[in-house]
Amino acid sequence: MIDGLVTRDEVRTAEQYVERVLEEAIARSPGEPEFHQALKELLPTLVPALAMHSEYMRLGVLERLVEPERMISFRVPWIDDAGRVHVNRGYRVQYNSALGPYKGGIRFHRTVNSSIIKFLGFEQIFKNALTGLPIGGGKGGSDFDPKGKSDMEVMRFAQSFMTEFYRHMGPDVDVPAGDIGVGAREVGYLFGQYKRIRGSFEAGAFTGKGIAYGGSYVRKEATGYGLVYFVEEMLKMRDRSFAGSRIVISGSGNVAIYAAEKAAQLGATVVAMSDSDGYVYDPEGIDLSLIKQIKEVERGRIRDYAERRPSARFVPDSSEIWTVPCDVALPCATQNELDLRGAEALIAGGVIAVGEGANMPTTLEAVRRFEEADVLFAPGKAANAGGVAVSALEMAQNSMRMSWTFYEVEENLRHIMHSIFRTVLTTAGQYGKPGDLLAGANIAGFLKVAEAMVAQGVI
């Protein structure tokens, strides 16, 4: 704890407060395990901050923080190419606007439900706060799966989704972006329908747009690049770097591809990547140009890589990717993909650092195991904040009606990620958790949001 700054009674009071809020929040949201997990991961780490700032308990900051300002659910009907009618469900959680308009991606995936949207939105509050940019937290999506759908089917679904959602968003209200299942194609269709309904070109209403119509350079690369910049700083704590390191990256979407690209630029060898079908292992190093061709152009599967690359082999079980020996592991696929079994395999394989590219990809048990084994751990709300950081830079460019160069945006991104790392590391030390980047990220994000919430009154 923080020697000399708080008493044991103050700490115990904060612990009791956190326990009560956590218990009440879980009871009010039954059947939402991902949301419960996010609460359990974050709230207990705030005890040192609450013990030092008792006014946040007195003013009920946590009670308000865990409850979304607004939760929207709506029907999304659409017609497939055969003329059949389908109905999916759309969601948007507008979680907290203390720092600025709600900001967070839209996810199209069959697993999307209210629990996942709430956990993602809750995490987004603190991630956005850590960037230092004026944006609140939100998240949205649908249980629609674009995989295997034609362009026309995706367009019809996106237009139907936006026909309802447009009334809840805008440049000063809620600014969505892409996420899993929502790439350049989907963003284009969503923004096009928004523009059509609004009757005006509000470029700042959506981020992740194409360069031709108000998008920003580096947005596609931002989350993956930012992850590597953060982990690069973390590795310096052990006098290590990416140069000469073996890297395992789960996933093969946007985040994974560009994390692999930046890691390779810094001298690392990426030896494994995956998708939901399994993973590929390539001891000579993953050929990123081939991965990009398969995933970004052909919309194919990771097994196709092994069929075209003689040095690679395909394993039809994506969870086994953590058995590949490596120095750095970057889980970039989806929530809870790295469990205790995977953590044990990584530790046995010599891992020294784990950086979360996805949102909450590591289970609580796995996180604790890494702590016990003295493995460096970069939490997602800090390490994968690069995407939303460049989204905010895109909003700034749209507001000024300007376009910055690739170099200018990347330098801004690098500066933001290094700044986040310093903030997280410093905060961890100030609150009695030296070197604990998870606690540092949670506390730093919380303090920024809590200060704004108190200043704005009980709303």
Ligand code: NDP
Second form
Amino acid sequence: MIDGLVTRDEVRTAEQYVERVLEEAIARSPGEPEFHQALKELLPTLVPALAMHSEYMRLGVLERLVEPERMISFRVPWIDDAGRVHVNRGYRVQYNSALGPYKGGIRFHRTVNSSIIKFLGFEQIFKNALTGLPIGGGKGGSDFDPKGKSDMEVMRFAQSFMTEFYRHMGPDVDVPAGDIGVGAREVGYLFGQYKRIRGSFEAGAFTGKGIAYGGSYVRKEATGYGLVYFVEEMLKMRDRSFAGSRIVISGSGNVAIYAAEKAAQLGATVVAMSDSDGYVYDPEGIDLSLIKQIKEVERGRIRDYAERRPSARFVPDSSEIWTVPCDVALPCATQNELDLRGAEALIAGGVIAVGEGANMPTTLEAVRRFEEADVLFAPGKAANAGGVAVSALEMAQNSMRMSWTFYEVEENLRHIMHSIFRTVLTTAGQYGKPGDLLAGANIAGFLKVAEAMVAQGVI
Ligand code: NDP
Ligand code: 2IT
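Could you drop in the structure for the form predicted together with the ligand? We only have the form predicted on its own so far.
Next comes the full complex, and the chain you just saw is listed first.
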């Protein structure tokens, strides 16, 4: 469709514009490789959209979009159980508020730095736009590592983090949620301290809350379930489904566990899962109740699974998980966990589809290799949008001072994921990239944000 609608000159102008913005954005953010990677993956795919809408170039939409509206970094001092003082760094990037209050998770992991927070925040803008719900893009976190810390240490850290961060957030300003290392326990401590400092119960200021105090049904399950709904639609492009398929899922945290649960409900067999120590292979199908017991209750390691399950074996290298032959691979752990070597291994093992549950788990080289090998590819900003979508539904319920049933929220989630899939596929076709879900997701998210930015003037 784009052929005939734009001239070669218009495409060339858009290419030059993208190259310039990309170069400048990279030059002014030295030492931020993950952020550069996210820009390099996204910006070039917008060329057809910019060629069709030259006003976005004239109005500097891309220059404004790549620059966060605000980036906050702060000291987080806390005292461990032995009375020693520790200092971590807290971050929040308030990236774009064209569509609504900043919205995005908080990550506690020792690797967190400004590059990681900016790449996550940048991706979040487009993901949130794709949900169709009124939320802008943000992300935050800290280099604090909750692993091995007592509940009281985690609580003291969370309270210290919030003692600074509370002034930057609020139900109509910036609404955080969980991400790696931030689950129900951490959200509870963070929200409790926010409420205490503000002196008011602003339920809509945080999502991922417990059901007992304003949380939504299905938020815990939403990212994993949503991923499987999205990939199920994608599999239909090849007349395939989850029923009878073999699935490999990296990670064993929130996203991985509930992706595994929904895949199994749809008749698939999940044969491998991992954590940062290695992976377990279980040809009889992973026993999810055992995984939940180890990970959600005991906060244990994936190797414990192999010790308790005779049919399973543990391999102490998580990057080798992609050598397990499967039909569908769902990377659900962290960024850049699936590289070219992993992609080659998956292709050799007969993979037909890859769906990103994590944010940017697949390197650019691996994405290109899947494209060459005609492997279906579901990009994270579309496929893992179910989590933030149900967060927005949690905000809606909080505003109404009501709560919907599990069934109602799950139906809503399914509808949203199907609608994202259709939008992404249609947009890819309209902009000359039929079947390219990555280009479709980037362009569809961009168009929505760009329209809102232009309407609101140069701000
Ligand atoms: P969790 O903390 O619940 O789980 C993370 C899992 O990934 C753990 O099994 C962890 O293993 C593993 N992992 C983390 N870092 C590494 C690493 N460097 N190498 C190998 N394994 C690693 O996080 P979530 O499940 O919430 O998040 C997983 C991914 O999904 C992230 O990319 C996140 O940004 C993304 N995401 C999350 C959403 C949500 O709603 N929670 C929504 C959309 C995307 P270990 O315990 O050994 O560290
Ligand atoms: O990456 C993500 O989309 C999340 N961690 C969820 C964000 C949210 O606000 O629910």
